[in-house]
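The chain below stands alone and is given in structure tokens; this is the form predicted alone.
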Amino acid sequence: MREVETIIVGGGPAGSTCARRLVQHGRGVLVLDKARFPRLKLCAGWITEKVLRDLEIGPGDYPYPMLRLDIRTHVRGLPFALRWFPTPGENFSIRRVEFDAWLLARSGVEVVQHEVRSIRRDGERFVIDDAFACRWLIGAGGTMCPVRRGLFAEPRQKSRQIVTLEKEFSYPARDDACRLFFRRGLVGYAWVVPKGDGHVNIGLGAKAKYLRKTGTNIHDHFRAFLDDLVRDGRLDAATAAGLHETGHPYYLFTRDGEVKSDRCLLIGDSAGLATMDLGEGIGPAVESGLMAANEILGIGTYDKSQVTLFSLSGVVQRLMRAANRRHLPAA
């Protein structure tokens, strides 16, 4: 049996950030992930200057395209787009297939491709599949993290669940602006996010409870959104017809729910930390990874309420709430 001080289940931004901090302090750490990196990860891929600072990524460090975003917001009924800045400073887009693999490699941590199936306590240790053991266990495996499923019995709040559909593909004819759309009947928003090397991510996300409440199908929303993009000349009809979207759920931040149990910590999407307004997850994932590492090192405490809760400024938050109230379907 392989034994190490800390095992991190999941090699995404939360897990790799935690691993890097521990490796920098000379601690024993191992990452387990069922995927082989680089792996496809659908995501709008929005990062901020704060994310870059937290990750200690300086100018010229990142070897892949990182596109500076010019963000425009479209609200139904307004004949023009609103230009605004969600957070102080610059905003960028990355491709997760590149970003995650680079972060994990940069961390210097040993990575073992392994799908976690069982976790049990054995005195002071956590034992994984009778093959790995550790004193500290970090769940960084996303919404369906096996650490959360195995060791945290409390159910998630369905009211905080977000469901998304999206597709990322090469489309050199894309608009260079990042566009967010508030659509009728969708308590959430849709997006077109340009990325480097001519790629684009098109998608939408909504609160699952409103889709259930109204009996609407998110796939219908996605196809209608594509139709609108074609009508407005932002996407050609042939490309739209050939797109096959993929969905995944995740959870917005809530103060309820445990993310720590003895020496087991949940970080990133396994802890449900996406920002409460735009549902942005990379920033909170990185912050939680750093806090978890600091707790293991004895130089800090992991407190999920200290992660960034909102992506937007106060003014833009009010505009967004007004847009969603306007477009909320009648009960």
Ligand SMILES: Cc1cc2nc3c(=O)[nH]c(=O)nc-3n(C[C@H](O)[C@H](O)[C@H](O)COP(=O)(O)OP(=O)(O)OC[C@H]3O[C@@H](n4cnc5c(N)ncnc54)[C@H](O)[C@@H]3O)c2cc1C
Given for the second form:
Amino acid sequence: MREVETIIVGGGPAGSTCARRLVQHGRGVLVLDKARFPRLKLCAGWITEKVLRDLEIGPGDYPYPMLRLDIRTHVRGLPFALRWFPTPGENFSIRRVEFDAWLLARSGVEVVQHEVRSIRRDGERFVIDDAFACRWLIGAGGTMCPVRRGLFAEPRQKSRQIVTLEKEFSYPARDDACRLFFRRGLVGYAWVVPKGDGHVNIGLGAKAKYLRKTGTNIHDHFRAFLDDLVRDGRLDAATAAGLHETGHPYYLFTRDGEVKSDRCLLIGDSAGLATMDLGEGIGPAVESGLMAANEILGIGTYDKSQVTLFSLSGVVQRLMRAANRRHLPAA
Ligand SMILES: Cc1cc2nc3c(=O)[nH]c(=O)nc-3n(C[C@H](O)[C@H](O)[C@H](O)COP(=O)(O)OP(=O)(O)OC[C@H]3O[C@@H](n4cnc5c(N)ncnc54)[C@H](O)[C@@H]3O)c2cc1C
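Provide the structure of the form predicted in complex with the named molecule, given the form predicted alone shown above.
Complete assembly follows, chain above in first position.
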């Protein structure tokens, strides 16, 4: 049996951030991830200036393309795009396949490729698959995190679930702007996020409960979105026809729900921390990873309500929520 002070299940941004801080303080830590990095992660790959600050990534540190985003917002088919995007600070795009692998390698943590299946308590220790034991256990395994499933009985709040579809592919720049589309009938938004190396990520995300309420299918929204992109000359018809989108659910922040139990902490998507307005998940994953490490180090407390809850500035959040409410059918 391998014994370590802390085991982190999941080597995404939440897990690697937590690991890095523990390694920096000379603590024993091991990351278990079922995937071999670099691994595919469905994500538009938008990050904020704050994420770079929290991760201590300075100019020139990141070895892969990182594009500074010029974000334009298209609202309900209006013939013009809003050029002002109300987030504090600048915005960037990265490719998750590169970003996550680089963060994990940079953390200096030992990573073991292992799919976690069972977790049990044995006195003061957590025992994983009868092969690993630890005093502190961090659940950073994303939406389907086995730590959450094994040790936290409370079900997820369905009303906070976001469903997504996306495709990232090489599409040498037609349009360098990042575009967000707030579409009629979609409680969420669609995006076109260009990357620094000629890839582009096209996708959309929506609250599952409103799709159910309106009886609409997310694949139909995705296809209609592609049709609009073709009509507006942003995507050629042959490329659109050949795209096979895939999706992944995750959860927006809610005050309810435990993320701590004794020396077991859930962070990132495992805790369901994405921002309540734009569903930004990388920033909260990083923030919660840092807080969890501080709790283990005895220099802070992990309190999920301290993560950033909104991506947009206050007035815009309220306008967005009002706009979404107006076009919903009566309950
Ligand atoms: C389509 C889509 C677009 C998005 N776009 C954005 C965006 O542009 N910007 C943004 O900020 N957020 C975005 N998000 C949200 C963001 O991707 C997540 O919030 C973020 O990845 C959470 O990081 P994490 O470290 O918690 O989990 P993850 O990055 O999901 O990492 C979890 C890790 O756990 C591992 N794992 C899972 N199960 C096991 C197991 N049983 N045993 C061992 N390892 C396991 C996985 O292999 C994975 O490496 C998007 C999400 C989706 C689905």
